[in-house]
Amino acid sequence: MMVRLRRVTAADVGSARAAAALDDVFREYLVPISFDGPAYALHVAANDVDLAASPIWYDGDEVVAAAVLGVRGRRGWIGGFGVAPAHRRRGLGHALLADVLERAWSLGLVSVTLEVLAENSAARRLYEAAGFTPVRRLIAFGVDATGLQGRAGAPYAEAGPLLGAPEQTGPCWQREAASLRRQPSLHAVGDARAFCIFRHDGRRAQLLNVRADSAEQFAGLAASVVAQTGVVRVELFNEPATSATAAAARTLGWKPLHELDEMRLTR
């Protein structure tokens, strides 16, 4: 089948079709993905998404292709990368990332990461090509609340002071202070000792920075998400393996969800 691309960017397409084009290029992903228009919106305006450097495919009206590109200062972020389905394995996902990366460079940056799903060995052969390297290993936790029940006791706090501590460990850039300061609704409990930093929706909680100096004190702060918010579910996302909360999770006997390898390109 001929495909006439037709390269635009999120900027020339508006929100609405750019977040179309994602969820078009995440069908049958191994971990479902949705940009619905407020998830999207808050993926751009968190993980400050350059728009005109985040390139879209077209065949006629189809979408081949899409990519997003964060930027911070001199580094760069791939937050979202794809070909559609009835596209792929056909040399598209090795152009897409040439493009991404020329459009990082030409605006200056000096390092480009992403992330990518540990079992993709298609993915992560595609990013090695192209000279990306592992950094570190990511873990996505998640446990019933039921098994949180009985050990709270930490307050509720307000997130934004808390959100200016020193990192225990360096976070993925969706977790990092900048994302972080842009998300509505964030939560805590705890104090500047030992603290959680965290989002929910009603039904699930997601972790987003936490600080604790025992597996004991990580579930006291779990446990008080809970009975703040009636979840059912708490998840921590993406946290480096080898942090003090990933084996405070471990040892709790927190289910790992999925596992990624964060990469990195230096120019």
Ligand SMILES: CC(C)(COP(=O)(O)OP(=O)(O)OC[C@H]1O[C@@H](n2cnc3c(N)ncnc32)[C@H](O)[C@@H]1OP(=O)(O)O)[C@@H](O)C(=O)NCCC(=O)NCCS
Contents of the next structure:
Amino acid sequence: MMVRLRRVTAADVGSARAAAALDDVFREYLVPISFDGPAYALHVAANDVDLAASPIWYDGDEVVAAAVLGVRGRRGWIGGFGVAPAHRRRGLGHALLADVLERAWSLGLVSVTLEVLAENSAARRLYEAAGFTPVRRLIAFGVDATGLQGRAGAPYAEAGPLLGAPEQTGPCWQREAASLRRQPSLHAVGDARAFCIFRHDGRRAQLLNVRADSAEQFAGLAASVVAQTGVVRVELFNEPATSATAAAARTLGWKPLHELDEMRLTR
Ligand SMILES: CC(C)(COP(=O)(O)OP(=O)(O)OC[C@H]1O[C@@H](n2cnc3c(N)ncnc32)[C@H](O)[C@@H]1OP(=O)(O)O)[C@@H](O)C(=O)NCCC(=O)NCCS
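Can I get the form predicted in complex with the named molecule as well, since the one above is the form predicted alone?
And the full complex, kicking off with our chain again.
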């Protein structure tokens, strides 16, 4: 197939087309991912996405490849990366990564991180070929809320002041305080010593920052989230596998949904 690449950035095409491009390159992904307009806007705003450094490649009007680069100070983060199914396995993944890294280094960044699903061997291979190395394992947990009822006790709290509280374990990019501060509606239970910051859509709550000293305390916080929101499911994404929170989740029998590796390349 003859491809004449037109290389632009997300800043050139506007958010609707940039979101659609991400949907196109994440087709047939191991986990369904879809960026509607609001989800893309939140992704960009919360995660400091630099639209002018996020490449999109087209062949005519057809999306061939797209990547998203977030920038915080001199650190970078790849928050979306893919090649459309019809164009895979021809070296474009390697070329797209080289493009993103060139943009990152030309911005003066000193490191770039990303998260990759443990079973995504294609993506892993190309990140490793560029020199990325695994930093730590992350786990995504999900649990049915019915198992959490009956232990509630932590009071409702203001999320804002808790965002400055020290993290137990350094969070991944999307759960750093910089990301959480830009979430439109954050909630919290607990107090400065033991708390849980979360968001929810009425059905599912996503725990975004947890500080708990024991599995029992963690269970109480999660139960308070359920009691106060009426959600049917509670999720905890990209939790460092060695954190106290991950240990508590395991102790309580929470099921891992996915395992990921956080990888980093330092210039
Ligand atoms: C991962 C992805 C970007 C690779 O793109 P690609 O254009 O096919 O990659 P390339 O052709 O440059 O090949 C990259 C490497 O992966 C290998 N590879 C590609 N697809 C593979 C597959 N399905 N199984 C095993 N290896 C595969 C290639 O052999 C190559 O390794 P090599 O250089 O050692 O030979 C593409 O499959 C994709 O977009 N997948 C869906 C989205 C995704 O997973 N994004 C990454 C999120 S972290």
